[in-house]
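One chain comes next, on its own, written as structure tokens: the form predicted alone.
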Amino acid sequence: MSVIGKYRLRLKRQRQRLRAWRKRGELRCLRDRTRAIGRGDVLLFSTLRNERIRLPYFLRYYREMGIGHFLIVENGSDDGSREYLEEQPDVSLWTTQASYKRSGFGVDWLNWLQRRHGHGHWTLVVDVDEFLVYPFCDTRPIRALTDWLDASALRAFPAMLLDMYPKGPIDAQPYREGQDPIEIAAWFDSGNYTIRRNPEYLDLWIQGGPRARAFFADDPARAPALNKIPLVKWDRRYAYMRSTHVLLPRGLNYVYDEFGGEKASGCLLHAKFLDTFLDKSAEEMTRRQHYAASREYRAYSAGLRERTDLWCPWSEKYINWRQLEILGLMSKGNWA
């Protein structure tokens, strides 16, 4: 990249950090328990709205993984999410009624909180319907992964977003509070993915899966991006640019190996397609707070009028992380 190109990216990062600093005033702290954060704790950051039914399992899943503290932004919930989170002893909670869209879809708020509280920590940024799976996650806590990443001088860990769905209509089996959503949404596409390299940011742009074939079949280039870098050894100089798809400085996006071998990676099991999704989709169509005037949710709404079954004869039922590695969707790299 030319000197001018590098300078332009540096300016983009500075503007993103400035946006986060300005947007900090939109956040009101309800519970600040950050003094309890330990020096080596892995921290989880998330933004949510009206996710009360999902929260018990979400918190349990990541507590069992070894997350030390949760830093959460609640954006105008009216279903009890805020009250529930206020009672959790390992959660620091901020609330805002400000526009999700104008905050860069929550990126500005979390960039600020990571800058304020995440410096020097491994930080995991996920939505409440995303469940990280990494090599040996069935036997090793997340601190084992981050210790290995530190020892390998790696600053970021990628995870492909893997859309999970039920066999049959997505509203056929109701989701119960506290339930593992993968018990219902146990299926995924093992293929049907396209990958292209972005020369500006050095990231790999991944698209495909059930959303591409069911909702964006006529224009798959507009399907949602599935590449994410959710786990980063955070430095206050860093900034997410587009959700967790792209980071600056751009070297953080170089999480693949072009010259033989594979770098370690994981998957985010994305349990969006439960019976709760139908109401969520209708709400977001009205709010229009998501990317491109909620284009993605418009596609969902149109598609769901025709079909609510994402299963197909080529669907695979999820077993464990080793299955995903065999299918080439994640890798343990040289971590033994």
The other form holds:
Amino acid sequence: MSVIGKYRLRLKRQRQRLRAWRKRGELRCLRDRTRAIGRGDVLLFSTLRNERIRLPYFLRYYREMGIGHFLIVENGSDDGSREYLEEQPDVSLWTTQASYKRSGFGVDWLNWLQRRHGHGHWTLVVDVDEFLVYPFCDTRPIRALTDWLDASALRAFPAMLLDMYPKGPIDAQPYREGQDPIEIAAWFDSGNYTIRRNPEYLDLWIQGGPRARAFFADDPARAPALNKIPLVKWDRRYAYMRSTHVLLPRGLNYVYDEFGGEKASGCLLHAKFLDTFLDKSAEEMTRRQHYAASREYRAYSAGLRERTDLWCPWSEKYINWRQLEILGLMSKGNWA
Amino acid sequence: MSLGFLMLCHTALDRAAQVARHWAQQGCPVVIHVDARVGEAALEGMKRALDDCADVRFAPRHRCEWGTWSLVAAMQSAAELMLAAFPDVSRVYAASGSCLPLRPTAELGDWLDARPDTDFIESVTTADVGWTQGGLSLERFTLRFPFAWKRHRWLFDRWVTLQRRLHLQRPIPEGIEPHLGSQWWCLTRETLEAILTDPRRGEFDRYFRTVWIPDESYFQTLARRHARRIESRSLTLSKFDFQGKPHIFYDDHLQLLRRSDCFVARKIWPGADGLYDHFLSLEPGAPGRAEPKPGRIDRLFSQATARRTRGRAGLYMQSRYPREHWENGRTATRYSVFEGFTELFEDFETWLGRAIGARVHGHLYAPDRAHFAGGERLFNGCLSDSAALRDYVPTDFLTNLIWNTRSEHPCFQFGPADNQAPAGFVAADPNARISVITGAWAVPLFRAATPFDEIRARAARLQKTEAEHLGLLRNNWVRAQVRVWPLADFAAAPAEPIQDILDEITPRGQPRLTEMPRMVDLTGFGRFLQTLRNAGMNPWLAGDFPLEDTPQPAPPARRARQAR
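Hand over the structure of the form predicted in complex with the partner chain; the form predicted alone is what we had up.
Below is the entire complex, every chain and molecule, led by the chain shown above.
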């Protein structure tokens, strides 16, 4: 890449960091427990709105994984999410009523918090409906992974978004608080993903899965991106550009091997398609606070009204990470 | 008991202390070297934790840096202290703070007693080691390395290049031959004493100070000078990955480690509570005579290295996205592409599926949709038949399909009416078997009840596309196995080529063909081709069909043209 190209990327990164700095005033701290953060703690950052019912399982899942502290931005919830989070001993909570869309879909807020509190830590950025699965996650805590990444001089760990869906109509099995959502949304597409490499940012742009085949079959270019790099050894100079799909400096996006080998990677099980989704999509259609003017939500609610079953006879039922490894959706790399 | 342990520690001192206590409690003296970069507070904590262990000593501290002399100096100080403070010790075992004993020390003692006067130290000449990183083996000893590789990589590399270019070499001291090996050795008191009290030690130390990674060569080389009997292997199970950093053991390796019968393993993740709890509470059982068997663990780690360096053929995913020509296999398995067969034979896909016992697809790249076997709308891996999804990244559709059905032999039809985008990818793929009957696209036109003008235009278009496709298949970069027959030749004698194709898909033990696919009725086809010619369009790819309707055109005994 030319010097000018590199400089342009640098400007983009600095602009993104400046945006985060400007938006810091939108955040009001409700509970600051960041002093409890230990030196080697893995930190989880998340933005959410009205996710009260999902929170107990979400927190449990990541506590069991070994997350040291949760830093959460709550965006205008009115369902008790805020009150619930305030009571959690390992959660630092910020709140804002500002526009989700104008903060780059939460990216600016989290970039700011990561800069303030994430420097030198491994940081995991996930939504409340995303569940990280990494090699050996059933026997090794996340500190084992981050220690290994440190020893291997790796700064970023990719985990592709894997859309999970139930069998049958989406609202047939209502989600109960505290329940593992993967019990309901247990199915996924194993082998219909397309990959393109973006030469500017070096990231791989992955699309496909049930959303592409069910909602974007006539316009696949607009199907949502599934590549994600949620786990990063954060430095205050870094910035997420678009959700957790792309980072700068761009070397952080280079999480794949180009000479035939496999680097280690995980998956984010995306438990979006529960019965709660129908209410959400109705609400989001009017709020228009999501990516590309809530186009996804529009496509979903149209699609879900007509054919409510994403399941097909070729769908795979989720068992464990080893299954995802065999299917080629993630890899152990040289971690053994 | 006369076995003493040296421990080099720099992190996770609590774990190191735990292991030191374990050894001391089993009656083995321990000398601990703690890196001088570790803070006083942490060191004090460790000393306090080992307060009650009489046979634990702390060696003078050095600042240790990877790949430098400091590690040898640390080991020397610890060894000197061990020999001086514990005159009963007859063997010394070099270990690190992340080592873990897998068997009771008594078993190790018995095992060593059965092998008197033997030094266990991996010690291999530079010419014979396969594991050196960075291409430096003998040059470790003949060049000078004043710059730390970890901190000043650029200077390190430049300095090596410069010395190579200027042929700057220094002599290896008289009387030693460079050997390399693991730094986790177990030496007899006599050998260790001889190394440390060698009258030429000053000279050797000065020399090794500027050897690269001397901790892998100092004792390994000098042991050769003094030992009575060397067994060139390490008693510590320690495996390195392709970048030369040690593999780490976790709780889920417990059974593997237990069954390995090795004495000491390295390196253990400090958070592996299960491993520490299990192995440090082992009671000395029946006298263990078992030989260490690191084979299974070797296999596990070499599989990991293979996965990291070669990966799985035909897989494209978030952490494996090979550049062109670096795929180690563009696709996951062999597959066959048939061009012109469905046109010439009735119900060819069903027939072939029966003959080879597999699913056979129709035209996967047809303009309307992907024609999966059995007319399915979705296929393995939830692959959709939507033409738009398929044509978004056409080669990904193919690599996905083959990956998803990699336990079978995928077969599909292709032709000039299809999306031609994947043709180049397929042609360059050694897994592809392409069989082409040229000009077969004319058969459906001949049987269609379409206005002749339209047929003529279509024929011209299809012939042009197919001619370009055949040109592509003749390129020198084509790696697929390609066979091409003109329609006239194939129609005249189809049995032999079809048998060849079947043999290739199911190589072993297939009975001879009993049932041939049924050819469509070609009566009047010669006349049809002539009509096209008369209209100014020469269907030359179909070959020479006789004009008159003899039942079968005279078989010209021409063999299939093999493009490669």
